[in-house]
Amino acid sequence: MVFRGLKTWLPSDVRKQLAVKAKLIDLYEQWSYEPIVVQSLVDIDVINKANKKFTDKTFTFLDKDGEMIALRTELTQPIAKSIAGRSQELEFPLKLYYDASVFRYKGSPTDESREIQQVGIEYIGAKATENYSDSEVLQLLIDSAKQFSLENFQISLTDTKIWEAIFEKLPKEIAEKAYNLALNGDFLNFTKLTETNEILKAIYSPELLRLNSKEQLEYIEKLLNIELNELKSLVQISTKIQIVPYQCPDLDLYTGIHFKLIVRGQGIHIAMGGRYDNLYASFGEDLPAIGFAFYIPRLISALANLDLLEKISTKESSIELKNKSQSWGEIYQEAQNQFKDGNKVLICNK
């Protein structure tokens, strides 16, 4: 039986995956992030409570006791539940990284994979400006891309504050309509809505599109009468960070900045993240948090398209040990000598 969207990876692919993941993990280790391994099966409530949009993408099962369980759809929620439950024995802020798969019943529109490898980080216990946590996380995302010599990439950044102001200032049904139009990319009908609701021009309008990030933020501040000082300082980190006000973060989960890493020539973002300060409270512990995850297959595809993959995943050749008239003991000893010199060995007949 062939399972749609699932596959076994052969060595040539696995080498690429390992090389890509190692680059990311080495970087996160440098910044004192610690590894965490997360359980694959979770309580269905963990998924529902944190992010309802995943409910129809979740593999669910009844265990032998009749309990509904699910395969994790993301790492953030199960990590939040585990850390919230054991917060007494941990020191905060806590910086974690993971390398694991998530499982989704429906893949993305452009990729039917149901098991998606992710490498990501979680920075738990620091508010947005505390310890420069938002800056550090954005910088890490940029440096992650630079690890692979990616050049033509962008971090698309927004803040839930912008949509929250829209919801505060407009009647709920209009704000919801505007949010859904922007979420669906329907900027024609969105523009019609701005004709009677001018503040929506803070999200999308021809004049906004023509401004640079700094000017956009000033324009939005003026229209919505809010302060976006944190975004202003974050865009100064790098020219790679660009404000995209029509990006629509899931407002049930995110509570601050929200960002995507996109690469020119790739149809879809290769990493995404943001701040979710209320997530841990839903598991009983009030801990602010921020993080991001790389979709490893998308990253590999981007690197392959840009001819950057071979450079980082070249297989080292092995020294061939011929087994003619030698005993196992002699071959084993020879192998040990090669290992000391940093070589790999392959025992063969030729």
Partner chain sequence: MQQIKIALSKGGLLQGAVDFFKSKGIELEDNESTKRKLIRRGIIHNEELKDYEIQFLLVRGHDVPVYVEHGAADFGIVGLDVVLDSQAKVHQLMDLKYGACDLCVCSINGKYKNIAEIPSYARIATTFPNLSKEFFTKRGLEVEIIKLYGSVELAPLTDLTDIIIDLVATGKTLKENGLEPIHTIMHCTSHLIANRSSFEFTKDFFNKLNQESLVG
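Starting from the form predicted in complex with its partner chain shown above, please give the structure in the form predicted alone.
The next block holds one chain only.
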């Protein structure tokens, strides 16, 4: 029986996945991030407290003691609970990377996968203005894309302050309608809504979108009466960073900057992240944090579409050792000699 959204990967696919993950992990270790292994089974409160949007996508189970447990739907939340519970053992700021899968009962409209491979980083214990943590994470995301010779990409950047101000200034039903339209990409109806609302024009109007990033931010600051000094600083890191004020962060999770890595012409984003300074407090420890995750299947698909995948996942040829009446001990010794020279070996019959 084949279960929907679950797949066994064959060697040719696995080789691509390993090659892509290795490039990311090598980069993160160069930046002094350290590995963490995250448990697959989590308490249900880890999901319900930290990120309610996955409540209806969670695989849940009753164990033999009658306790409700779940397969992780994200990596950030179980990491937060573990680090918060053992913070006395650790030195901060703490830089971690992971290579693991998340499990969701429902896939996305474009991908029905229930198991999603991710590689990502967590920078824990530094506020946005400390240790240049936000700048480092954005630069690391850009460097991650460059590892694969990606050129036609952008980092779409916003701040939760923008939508928080909109919810503060508009009636709740109008703000929620605008947020959901933007979240679902329904810009036809979103535009109609902005035509009669000056506040919403601050984040989505033809005039605003024609401005450069600095002018956009100054316009938004003035209309919403907020300060976006950090965004002004971060857009100077790279021309790859663009302000997208109508981008919709999960306001239950994110508390500052929010960003996506988008490869033009490839549809949905291949990485996403942001700052979540309140997450650790929900697990009893006040630690600021920021991070991002790459969705490995999406990254591989984008690289394949751009003819960039074969450059990093080419299978090395093996040296054939044929048994021409030698003993298997002799064949094995010859294989050992080839291994010492760094060669791969395929042992076969005559």
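Residue numbers count along the first chain shown, from 1. Take the two forms, find the largest set of C-alpha atoms that superpose within 1.5 Å, and that set is the rigid core. None of these values were measured; they are calculated from a predicted model.
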Threshold 2 Å Cα movement between these two forms for C248, core superposed: no
If you line up the core, does L96 shift 2 angstroms or more at its C-alpha between these two forms? no
Comparing between these two forms on the rigid core, is the C-alpha shift at A128 2 Å or larger? no
After superposing on the rigid core, how many Å does the CA of Y179 move between these two forms? 2.3
